[in-house]
Partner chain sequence: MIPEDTVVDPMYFVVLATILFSIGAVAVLLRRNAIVALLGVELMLNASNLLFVAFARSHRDVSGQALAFFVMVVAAAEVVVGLALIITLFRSRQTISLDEPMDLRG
Amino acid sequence: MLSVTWLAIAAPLGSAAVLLLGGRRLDRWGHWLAVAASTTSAVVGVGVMADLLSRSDRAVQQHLFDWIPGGELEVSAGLLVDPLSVSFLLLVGVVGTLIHVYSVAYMEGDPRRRTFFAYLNLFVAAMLLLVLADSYLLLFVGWEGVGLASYLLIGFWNQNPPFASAANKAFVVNRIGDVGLVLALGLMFAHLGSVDFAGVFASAPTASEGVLTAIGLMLLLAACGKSAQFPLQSWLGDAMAGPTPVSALIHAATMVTAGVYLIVRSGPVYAGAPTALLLVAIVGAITLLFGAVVGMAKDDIKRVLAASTISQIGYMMLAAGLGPVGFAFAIFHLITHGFFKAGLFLGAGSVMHGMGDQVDMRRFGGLATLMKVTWVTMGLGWLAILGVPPFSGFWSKDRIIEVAFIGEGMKPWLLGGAALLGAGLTAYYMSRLFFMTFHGKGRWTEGQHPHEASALMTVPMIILAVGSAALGLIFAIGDSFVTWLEPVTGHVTHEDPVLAVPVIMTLTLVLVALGIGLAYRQYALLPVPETAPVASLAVQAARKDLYQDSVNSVLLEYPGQTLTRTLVFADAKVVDGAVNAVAAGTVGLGGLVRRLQAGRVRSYAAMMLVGVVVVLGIVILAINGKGWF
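In the form predicted together with its partner chain, the chain whose sequence appeared above, alone:
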């Protein structure tokens, strides 16, 4: 299957083209074409992994075609098939296919369902191009492609103006990160002489630390934009305007983790730039607390999950920022998170489906008996994200917390403390979501009849729930996943954390239990008010995303607008003014001269005569003045 890896990208891309160009005649069966295309990618993924497992050399570079043959600058398009990219290929293929199937039912009745599936396929193709590319330049093409698909899908219901502006916000904030990637590409060209992974990694050890730090920081900026990390996280909450399957696939499981992929892939660059790597870890630690705090206060079920995604990606960034020792766990958590968060989002979609598109958790409650499948599947996802043994999150997140405690000086205590605290907060806000939705008394609005969704929706949820429950354990047995990733992340000698591992584990579990207990008392035992009560300043701040939007407005938006207004004013008054004045002057002069052109032939003749007489008179006077006669 290795030789047809390109099919994983080509199938969804071709399907997207057919769906977009095919017109209404595809409305009846077009979505099944999209499902088939995504399934193709998943099957290719499985085949490629099987091939890779049977080889001893587990990094295969495939040349596709010469892309930019420009003298000294030669860029070829190729695929890099190694354990890291295949892990992503499988995640995107499997989760993507499940979400495609779910969407067939979820989007039923939407007049633009065919377009929706075209965009979804476009996303799958771009995401696979991003992870399979063998150069930063080709990766950038996929990077922009997923950005485009994300924009199109967030604004899928763009007849609703707030949804359209949410799409714009996501696009603009992502653009800031993209500038980082472009600058990183430029720095690689200038200082490392190459943009393909092999070339960059070969010359990275000889480059100066300053150059590598600059590249690392630009890559971090790119990762912050795409992965919604502090300070560019503001778009992800609003991105929930898109249909719920989109939130599950793009804004939870796959696209937003592209930043983590970028950092881990660029490991050799960061190996020479410890400062940049430390900053990655700090950004991750800040973000994981930031997302958790915001998640504790939100009442919109999808926004809680979005905040949770920000926080969990913070964990991955923290792990990636710890260097080779954390790379494998970052990807491990990324994969398990992809499963349980997609499952949680699909569960949320199922709840919204049954509750008539209600998203306010204060109007849910008591759904456990009415939506049993959703209750159980979301319950498994909930246990997984909490890190309760033996579910997935326990194996991935707890290892990140452990690794964060490795090091010297203040660093392990600060990073590890943040990770530990984040686990407690996560337990609280996820339990709050779970209890508010499924337990306590029903607080539904009138005329609502909660019901379970059809099999097309529940089956993907069940599969994802099984994945969230079991995947961590499967990957953790004999450290199989870490060993599998070793060709990319490198072999790491074991170091002991500053605290003993059992102590960290106990602390984590105690904090998680505490979080669950608090949430259970407040949201399952005590009655939940149907409208948000007046709260303390801290809660109000968290409800407003810790004022990140206001900060952005004051720091970036207003100065930008002022600058733009000044430029527009200068353009209108100075530049255009000069041009217009010249034009008006010419017109005025023309108006004066125009009166002479009255169309009377005899007056023209008179003017000629007068002219000749005047010229002759001047000539005669000049000749006389010279004394020629």
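Provide the structure of the form predicted on its own, given the form predicted together with its partner chain shown above.
Since only the chain itself is given, any partners or molecules it might have are not part of what comes next.
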């Protein structure tokens, strides 16, 4: 199967082209073509993984064609098939296919369903190109493809102006991050002489720490934009404007996971840049707390899940910032998160479907008996993200908390403390979501008739719920997932954290239990106000995303507008003014000279006479020695 790895990208890409160009004749069955294309990627992924497991060499580079033969810069288009890329291939293929199937029913009444599925296929193809590329330059093509697809899908209902603005916001913020990847590419070529993974990683040990730090920081900037990490996280909440399956795909298998992949893939670069690596961990720690605080104050079910994604990706970035000891656990949590977050988003879509597209959790309540499948599947995802044993989050997120306590000085206490606190906050805000939605008294508005979704929606949710329950345990047995990634992340010597593992585990579970208990008392036992009560300044700040848009406006938008207006003024008044002045002077001079050409013979004769007299006068003065020459 290794020889047809390219088919995993080609199938959804070709399907997207057919659906976009095929016209309305494909409206009746085009969505099934998209499902078949995504399924092809999943099947290829399973086959490639089986093939890779049977080989002793688990890193295979496949040359596709010569891409840029340009003197010193020679780049070929190729694929790198190794445990890291195959893990993403399976995640994107399997979870992406389940989301495609779910979307068949979810988007059934939309007149542009064929276009929607074309964009979904494009999203999958771009993400697979990103993770399978064998060079940073080809990765950049997939990186931009993912950005384009997210823009098209977030703004899919762009007849609604706020939805169009949300797509624009995501596009602009991601372009800021993309500047980092472009600069990193330039630094790689200038100082390492290559943009291929093999060439960059071979040259990295001989490069100076300053160069590697600069490259590492630029890669981190790129990752912050794509993975919605501090300080470029503002776009992800607004991205909920897109259809719910889009949110599931962005948060679980594509887009936001790309930044984590970039950091882990660039491990050899960060090996020589400890400062940049530490900053990755710090950004992750800040972001996981930021997302948790915001999630506690939201009433929109999708925005709570969006804040949750920001926080969980923060855990992954924290792990990646710990270096080789954390790389495998970052990807481990990324895989388990892909299943339970996709399940939670599809569950949220099911609730919206049954509640007339309502997203305000204060208008839910009491849905457990009316939407039993959704209640059970979201319940399993809820337990998984909380890290309750034996569900998947317990095996992946708790390992990140443990390794965060490894190190010397204040570093393990700060990073580990942030990870530990985040676990308690996660338990509270996700329990708040679950209890407000499914328990307590129903707070439905008139005309709402809660009902369970069709099998096309519930079956993918059930499969994802099974993964949420069991996947972590399967991967954790004998550290099988860590062993699987060793060809990429390297073998790591075991280190003991500053706190004993049982102590860390106990503290984590106690905080989780406290979070669940507090949320249960407040949102399951006590009445939930249908209108959010007047909140303290701190809660108001959390509801407004800790004023991240205001901060961005002050730091980026207003200075940018001022700079732009200044440049426009300078261009109009200085540059154009100078050009216009020269033009006006030339015209004026021409007007003066034109008066000398009046066409009158007597005037010409008089001027000639005056000229002769002047010349004769000069000659006479010179001869008489008057000192003129």
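Each form is matched to the other, and the largest set of C-alpha atoms that superpose within 1.5 Å is called the rigid core. None of these values were measured; they are calculated from a predicted model. Numbering follows the first chain given and starts at 1.
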Handout entry: C-alpha of G23 off by 2 Å or more between these two forms on rigid core
Key = no
Problem - Large Cα move at F65 between these two forms, threshold 2 Å, rigid core - result: no
Problem - A36 C-alpha shift between these two forms of 2 Å or more, rigid core reference - result: no
Practice task
Superpose on the rigid core and then read off how far the CA of H251 has moved between these two forms, in Å.
Solution key: 3.0
